[in-house]
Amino acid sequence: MTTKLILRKNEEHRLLSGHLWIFSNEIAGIEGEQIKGDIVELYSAGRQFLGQGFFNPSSLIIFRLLTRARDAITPEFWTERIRSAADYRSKIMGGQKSLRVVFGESDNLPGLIVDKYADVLSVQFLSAGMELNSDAVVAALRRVFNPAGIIARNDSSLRVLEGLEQTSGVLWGDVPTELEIEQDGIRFNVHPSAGQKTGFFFDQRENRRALAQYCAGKTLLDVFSYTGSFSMYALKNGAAKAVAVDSSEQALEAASCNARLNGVADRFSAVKADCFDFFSDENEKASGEKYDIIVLDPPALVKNKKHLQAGFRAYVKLNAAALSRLSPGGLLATSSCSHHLSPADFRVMLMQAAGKARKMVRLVEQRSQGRDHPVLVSMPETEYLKFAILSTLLS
């Protein structure tokens, strides 16, 4: 007998405008087993049917609906969604060879997320119905992709939410220790099974284009550098220099590494210290140096709503000791991954920012996530990375 899930009174209505959670404060009734991951069938408090999706009772998002229809769960319809997913970034990605693939509810895939470097992908299973679907889903990657391997990077905290451990480790293949993907014609160094996500960051691509454009010949910080995006694409765009700022040896190590690939080593260095820190009064006098752009990309500062506040105050402090260590008429390049933290926040955080640090500012650019983590529009919590160049006004 196939589990039925059964909302409140009028709990359908986020559902039926195309959001795709349902919480465990809105189920009145569980008819059937309860088995964690397993994929059941949603009805209205009036018994109209309204979809199949997975269960998970030890979670808040106690449904992710997966299709509004009574669809057969076969091989077929994994391989038939990821290869929906694959023709979308054949399309408006182009000729891309490393991405991401699959975004999961964007692409109504609840949970999944693909990213390919070149011929390797990386998998994270972030819901308890895409763990329990794992064989199925990584045989469906196979028959879209034929990938030479595919490994799984499931260390994800999100994981715990779903009541899953975190795990790493090759799923299918050959996944090298460390690989070689392109962008925009610059070259990155990527270790698929450490370092941060799924090893590398495509979803600011598009924002590191936008910003190379204004460096050429300027003096560039960047702070919670990683391995140095940002900074390679300024150089090899014409920044005079780069300064990479990470609390990880590995990722300046990896950083420079990038550097030395793509021929600007003598325009780069790196320094190892908490960002916070780099930004305090007593490193300010100590260095006094400034810098004609700044980038900060901190991880995100809000993790969950109950740190909304002190999280929009650390965004503050953060952006306006920025804007303090720019050259008259900089550029600042500030971006905040936090979703619960909104676009409209985002720009109130700038605002105080500036006020803090007694800077008026212009708004050059206000950008999102790259087109391959494309926002689900009924599903606010796909858009989850807000971008912003600020330019300084002389005084």
Given for the second form:
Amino acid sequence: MTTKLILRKNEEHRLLSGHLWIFSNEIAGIEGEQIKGDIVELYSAGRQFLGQGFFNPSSLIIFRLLTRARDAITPEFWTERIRSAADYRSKIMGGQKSLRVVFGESDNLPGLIVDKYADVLSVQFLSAGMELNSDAVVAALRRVFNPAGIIARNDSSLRVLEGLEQTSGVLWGDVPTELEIEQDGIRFNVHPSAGQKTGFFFDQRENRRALAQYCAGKTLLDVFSYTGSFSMYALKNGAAKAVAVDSSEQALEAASCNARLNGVADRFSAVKADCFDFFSDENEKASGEKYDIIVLDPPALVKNKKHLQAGFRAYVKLNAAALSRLSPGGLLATSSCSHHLSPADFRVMLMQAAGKARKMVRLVEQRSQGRDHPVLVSMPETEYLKFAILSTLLS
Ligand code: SAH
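We have the form predicted alone; now please give the form predicted in complex with ligand SAH.
The complete assembly is shown below, putting the previous chain first.
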């Protein structure tokens, strides 16, 4: 018999208005076997059937809705869901060969992330339910995308919250140690098994494109560069030079490789440093070098709600330091990928950074994650990337 979760009174409203999660403190009772990752039925306190979804007693998110129907979850179910995610991207993203093809809850596939690197898929199973159904999901991915290989990059810390191990490995077919992808005519070398996250950050593609239009003839400082994607977009669009700063030797080597691949190595250089130290380094300050454009793309500095204040302060410090290093009238392209920093907090952070740096700052563009990472409007949790291009005003 299928396990039934019964909600407390009045706890169905969020789900009925389009959210997909139920938290453990919203449950009044559980009837039947409790198997982590199992597909169970959800009922209101008044015993109205609400849908089927993944059960995980080890997570605060005890239930993730898969469907509001009673139909059995068959192999065709997974194929249809994945096909629908692929169809959305063909419609919205044109002929992109390398992009995020599944973005979890926003594609009605809770806890499943799939990035496509030409004909290789890199997958993250971030919910116990997806993990338990991984064979069916892999079969559906093969049917829809017919890839040469599929690799699991299950090293995300989100898996810890689900009580899952952090493991990676090839799930199917052949996955080369390195491969090449193309974004807007720019070439990138990607290491699907060794790179950070799934190997490349597709979420900033449209933001790189937006910034690229201002780069001709300019100098760029690419802070938290990883493999230098912002630098490559800038240089291929006529930037005079780009300097990438990152603490990872491996990332900078990959960035230099990308510069060679794109024939821009003569205008590219890499600095291995902690980015906070880089800005506070007395030698750096003394050199007084200013840049026309600075990109800030740090990892999430607010890791959880408890660290909101400390993370917020770190963002202010970093942004103020970057503003101080801009040449007159320069541009700052700044991001936050912290889920716990809201778009409104991000704006307040920018205001404080401008104040700290004693700069008058205008908002040129405010952007978010790329269209292959759509935000599910009924689930604010699916919006995580904040990105702004700011222009400083002489005062
Ligand atoms: N801008 C990149 C993505 C950045 S990911 C792109 O467009 O692809 C964040 C990067 O920050 C990683 O490469 C990581 O190595 C680096 N990083 C994290 N903490 C750092 C620190 N304190 N100083 C320097 N680099 C850091």
